[in-house]
Amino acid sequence: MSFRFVDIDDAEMTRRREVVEPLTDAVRDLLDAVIRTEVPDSEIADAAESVRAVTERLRRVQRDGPYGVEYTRTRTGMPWGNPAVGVRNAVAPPMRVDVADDGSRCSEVNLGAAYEGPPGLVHGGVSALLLDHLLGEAAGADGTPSFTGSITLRYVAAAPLGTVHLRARTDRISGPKKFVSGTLSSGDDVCVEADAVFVIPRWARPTEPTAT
């Protein structure tokens, strides 16, 4: 796995956020773009020759296979790949994650056009996808990295495109498992339930003292 720390404070982290974000955030824009726009053929093909430059431009210096997760010199992690919450990451709604009063983790995240399933209502595998990020973000709320060994969800409404609410917390941890709840929900309405296990891998247990 690409876990990688780079010697820089949280004041770097920010200001490389600050450079990289902008460029991603219209990368974002342009895919929303790209879905609704009616503009005639001939400026299709044009708008493809331009980013096709722009791609080139960008890859002239790039990093190869995965992108990782990097960490600063405060452990402060960086998922900037992320699907989820990569600030990279363009196909990302973004998601937020914030910390509520009670320890939950909580976020707000507005879905668009490149979300959509069923007509106007957001794609259930794209709320999986923020479920399962915001459960894992719960689960690890301890500061012990664990993965997803099964999520269970229940659609119980549509949920519009628009904003959507997602909260998360863990409810037990037994051993190595790690018990975890969350909802999506548009308004008032609950619309997705999850249930997950997550499990603390091998080399982040807690070891066993050598009996002599």
Contents of the next structure:
There are 2 protein chains.
Amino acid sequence: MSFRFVDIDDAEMTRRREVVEPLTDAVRDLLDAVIRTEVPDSEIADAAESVRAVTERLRRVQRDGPYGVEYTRTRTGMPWGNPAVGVRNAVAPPMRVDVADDGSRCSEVNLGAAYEGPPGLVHGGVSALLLDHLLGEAAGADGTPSFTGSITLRYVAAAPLGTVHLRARTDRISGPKKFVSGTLSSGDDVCVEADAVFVIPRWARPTEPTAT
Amino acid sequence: MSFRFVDIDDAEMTRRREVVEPLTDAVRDLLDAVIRTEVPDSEIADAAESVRAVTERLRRVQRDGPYGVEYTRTRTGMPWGNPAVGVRNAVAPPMRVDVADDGSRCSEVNLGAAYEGPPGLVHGGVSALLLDHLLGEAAGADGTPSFTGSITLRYVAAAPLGTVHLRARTDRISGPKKFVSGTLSSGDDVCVEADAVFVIPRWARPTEPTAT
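Form predicted in complex with another copy of the chain structure, per the form predicted on its own context:
Shown next: the complete complex, the earlier chain at its head.
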């Protein structure tokens, strides 16, 4: 596991994001086009060839393994390879996480053709991915690290593709456990309810008084 | 919702898959390169421009909305836009589903940089996406349609990026409910356990005898 610190300030981080984000967005758009295209077979083959040429150029200088998570000198996290929120990862819709007035984490996400399960509807597993991530952010709101112990998702209504809203908050903390809940909604309808238990790792727990 | 039938046989379906799959694979590889590249900023901008040109060509002829699910004349499903298994969708790793001797559904999936949560580890939400999908396939093994009612995931060990194995099966059916369970493993270690209830929609339930 590597959490890397890079000696840059947040302004430089923003500049770097603004360089790479248009490329990631372009790949998201390409990915949608590949799902929906009906051009002749020969053009599909040409497109694949062009894509491979771009990839080859990008691979001339690249990090060895996955992206990991980097932190700026002011400890702002850059989870740029993340499949839910990563600004370098075209798998991510991406979800942008906001903090509501009451401290809840919330997000408005637009889900297109790439996130379809049953025809016209959001894949249940995509709802699970986004909720798992947002509940994790809500669990981390107090600054204590924790990992998902378990999560239960209840699918109460189908979510049509398009704009969905997510919300999550920590309901209570008991010993090393954080109890977190959230929802995914479409318009006024709650489509998925989530409840999770996050566990604070032993090394991050407050020291308990020992009996003498 | 649209389940479309297309008047082709399975040989033609295979031919069409072999045309589009290399393009999807090329986009998967590009997506990985965008996460990991360290080429100079000017080359990032050039790459984005090249990607946009490919997208524009593919969009000259395209279906209006998302892909939906198509069926061949022999009722083979083509969920090609699906984010877990879709052969046109670069979001999908993709997961290929096999049927084990005992009727379980299983899959070996290779998860690279695009599926990373904590550094070096599979994002918990990606495990949820893949398990949700595989449990759905196991629930559908008897041919009766059903939708996810609820799913619980227990994260018992961290799953490193790389090859993971998934398995799922229907344990019992009681009235309109199917109880399905599964696991995601890395090597010999079970990393995530899943239990779900799938619900058979009213229109697909066997007619019950009525009291006279």
